[in-house]
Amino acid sequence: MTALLDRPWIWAWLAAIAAFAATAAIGQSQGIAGLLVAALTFSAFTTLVGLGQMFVITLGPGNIDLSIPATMTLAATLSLKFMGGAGALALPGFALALAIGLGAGLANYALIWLLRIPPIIATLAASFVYQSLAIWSNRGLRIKPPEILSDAMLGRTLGLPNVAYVALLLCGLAWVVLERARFGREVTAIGQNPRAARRVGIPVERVRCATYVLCAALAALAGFLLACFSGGAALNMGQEYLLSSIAVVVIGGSSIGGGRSNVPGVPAGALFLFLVVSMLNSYGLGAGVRLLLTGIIIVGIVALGARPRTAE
């Protein structure tokens, strides 16, 4: 039990369970099952962008991607416009969304590498370009997704939302990559000491590039799935995921200074964020009080997860 409590991500899961119990105890009209489905559904999108942000943050201090919301919007807007509601174009539309994500990731890293500017500035500048392209492409019109995609995203399997299975699958893949694959070990090594990583032969710049591309691809995937789930792409659809993509990484126990990541903590952090907001809304608290309490709760969870580990 002591070893389990020493893992930073366990506190995020305990907090999520506590928030679920507190929200369910209020007596939501949708019931416990409805609350669980809602939590798994909406936290899935946050989990996807959180996984990408986690990889970037693991690279070390200063590495962060602020273009996630704009990448989500651009990928969703262009892919849905391309499909035009035609189910036959669902697969090409999905491929287009991922291609846009890959392109955005390459563009982000090109700005970082060529101009030698901090990632936070480069990705913020890139986000304005992506958002402008999204606005220009459809003039703010809301294009509906193909019915087959909408039904898939709104559907359930074995009582659980389909989008939750997507998030679970990608969490599993992310864990394997970070813990078992060479790429994951290289990302962690760079985050711990980039100079030492270069000396042992790790292609630091190539790995950083691949990491930013991965982050943008996951953002594009989240945007595509969110647009299909919500019935269309909106120009502000990714706005709430800017801070939440960072928050779930920190709440989940990953080090904001890089070099240490916790994949199990990302979905826990996403669930916690959704549930704590739902809980505070259920109590009828004002917006200011909700923000204050949410901040205090997050700081508490992060402080618990950041406790010094017991000597082994």
Given for the second form:
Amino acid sequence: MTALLDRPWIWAWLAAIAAFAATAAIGQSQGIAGLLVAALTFSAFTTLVGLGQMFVITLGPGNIDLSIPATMTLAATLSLKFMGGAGALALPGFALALAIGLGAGLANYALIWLLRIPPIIATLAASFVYQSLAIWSNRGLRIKPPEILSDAMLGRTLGLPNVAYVALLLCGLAWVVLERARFGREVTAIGQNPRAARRVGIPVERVRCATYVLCAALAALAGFLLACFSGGAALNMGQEYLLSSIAVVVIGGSSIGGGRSNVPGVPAGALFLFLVVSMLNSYGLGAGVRLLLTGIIIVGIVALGARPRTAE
Amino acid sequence: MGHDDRAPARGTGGAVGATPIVRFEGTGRAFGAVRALHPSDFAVRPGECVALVGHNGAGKSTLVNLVNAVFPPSEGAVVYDLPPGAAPAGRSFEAGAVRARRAAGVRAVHQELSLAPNLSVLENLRIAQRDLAGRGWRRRASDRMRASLDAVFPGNRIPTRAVVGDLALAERQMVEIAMGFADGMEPARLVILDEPTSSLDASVAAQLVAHVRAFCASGGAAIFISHMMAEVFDIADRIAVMRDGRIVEDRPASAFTQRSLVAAMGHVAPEATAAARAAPSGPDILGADHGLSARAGEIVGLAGLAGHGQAEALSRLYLALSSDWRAAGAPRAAFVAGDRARDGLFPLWSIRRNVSAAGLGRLVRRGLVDRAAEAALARDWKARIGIRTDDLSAPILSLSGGNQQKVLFARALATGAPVVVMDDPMRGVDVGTKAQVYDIIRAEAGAGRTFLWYSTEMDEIRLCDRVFVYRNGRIGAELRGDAITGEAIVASSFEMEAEA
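Please supply the coordinates for the form predicted in complex with the partner chain, as a counterpart to the form predicted alone shown previously.
So here's everything in the complex, that chain up top.
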């Protein structure tokens, strides 16, 4: 049990479960099952962008991707416009969304590496460009996704939303990459000590580039799936994911200073974020109190998870 | 205190009989188990200019820091000559010795520039001179600074209101020196100059030498640290030679020649009992544009005074052999850091992961790290190099410094890279471990590996087949085989003028 309590992500899970219980306790119009489905659905999107942000933050102090919302919007807008509602183009449209993510990641890193701009500025500046491209490409027109895709996103398998399975699968992959693969080792090494990483022969710039590309690709995927789920791309669809992508990483117990991260905390953080808001909503609290309590609760969770821990 | 049998009678310079401005009475200093200065007697009288010479780590800085009341002595006392009516010594070291040092007029000009770069010249002076306060302090400070700058460096054009960060390196050094001689509440009586000319050009350095001589002639005193032989003889009327934490010679400058001075500094400890090794022959397998080269199986040493470009040369060489973008399947070189925290350790990782960090490419199967192979590798090197731990999955920071260094050695050797670059890697390593690592290095070199080894320790340099002695960022000399002696290295580390 102590070993379990030493896991940095356990607090996020306990908090998510507590928030779920507290919300379910006062009764919901949608019932417990409905609450669970809603929580799993919405936190799945947060999980996808949170995983990408987690890899970037693991690279160490100063590394962050603020272009996630704009990348989501751009990928969703362009791919939905390309498909034009035609189911036959579903796969090429999906590939296009990923390609846009790839391009956005490369562009982000080009700014960071070539122009030596701090990531926080580079990605923020780039996000204005992506957002403008999205506005310019369809001038606010809302194009419906192909039915086959929106059905898949809204559908359930074994009672649970399909999008939750996607998030689960990607969590599994991210865990393998981070804990078992060479790439994860290299990312964690750079996050702890970039000078030492360079001096053990890690191609530091390549790993950093790949990390920013990975993050943007996950953002693009999340944007594509979210647009299919919600019946079309909207220009402000990524807005709330700017802060929540960072919050779930921190709530999940990853070190904001880099070098230490964990995958299980990300979905827990995403669930918790969604549930805490619905809990405060169902208690009928005003917007001001809701934000205040959300802040206090997040600080509490992070403080609990931030105790010193042992290696490996 | 019979601190050293070989120490002859003390200073007979300028003003025998006058009360010393500062006097050591069997004063020594140890840092934990490390003996930095053996209990010594030492004194500086008014009118004397004492040069302090010795190799890196000989104890010069410790002696200067004791004079300057940076830290208290471990034994003995530092006695200052206080003017009548000076504030009585306080109880604590900080309140007492520091105040006494200031009242005695002892000032220090540091080797590493110690000015605050974000403040103006005047504001820096105010930090040192507490009486510069209240209305009109800038005017008074400016008068003092201007007068001192013009006295020491006639014809300088340094604006006293400029921000220090905007000045050139030499100008900053000049400002710092002038601050040492500037008028103040207590006039300067003893000025300590720690390698003051290292960033000055010849004509400005000559101005300084002239000023110091005039200062001493008028009753002031100076302690002058320099690695430039000619300068030492120009300026000093007494020379104190330090070696291994002892003052081994303390005589009038006229009693030395450049050669006898170098010999006095040289390391004459018994030769390392290394079995003779056939120096490898064959073509150079690597070379750098500034003249560094190495053959397969060769142990190449980089010697000379610390900070003369050896670490930078090694770093450039290693970075050129590896890449920011390509991951080498078989690395061409491995790096052993001397500055562990900065260049070597991954502090959040276990010992095992720290060992495997460099050779990771060879442990990867289909993109995944083969953890069984990784564990075997770490176990193997724990046994070979003797890492003292029961649990290789314990955090790296749970190890002692010496054992952390062993991990870094194991990491580099385990890569199988044909070239191993070592940046003064034996800091904080105990004698037993050193011997062990020397054996491993010699065995690996015998098997064809090339070692590039920067070291500040003469014993290690003598293990090398070939030694490049660095001076001012360039190679000053190349020594081979029997020519690698302490004397030869010291001689080529210091700037020798015509006499040699």
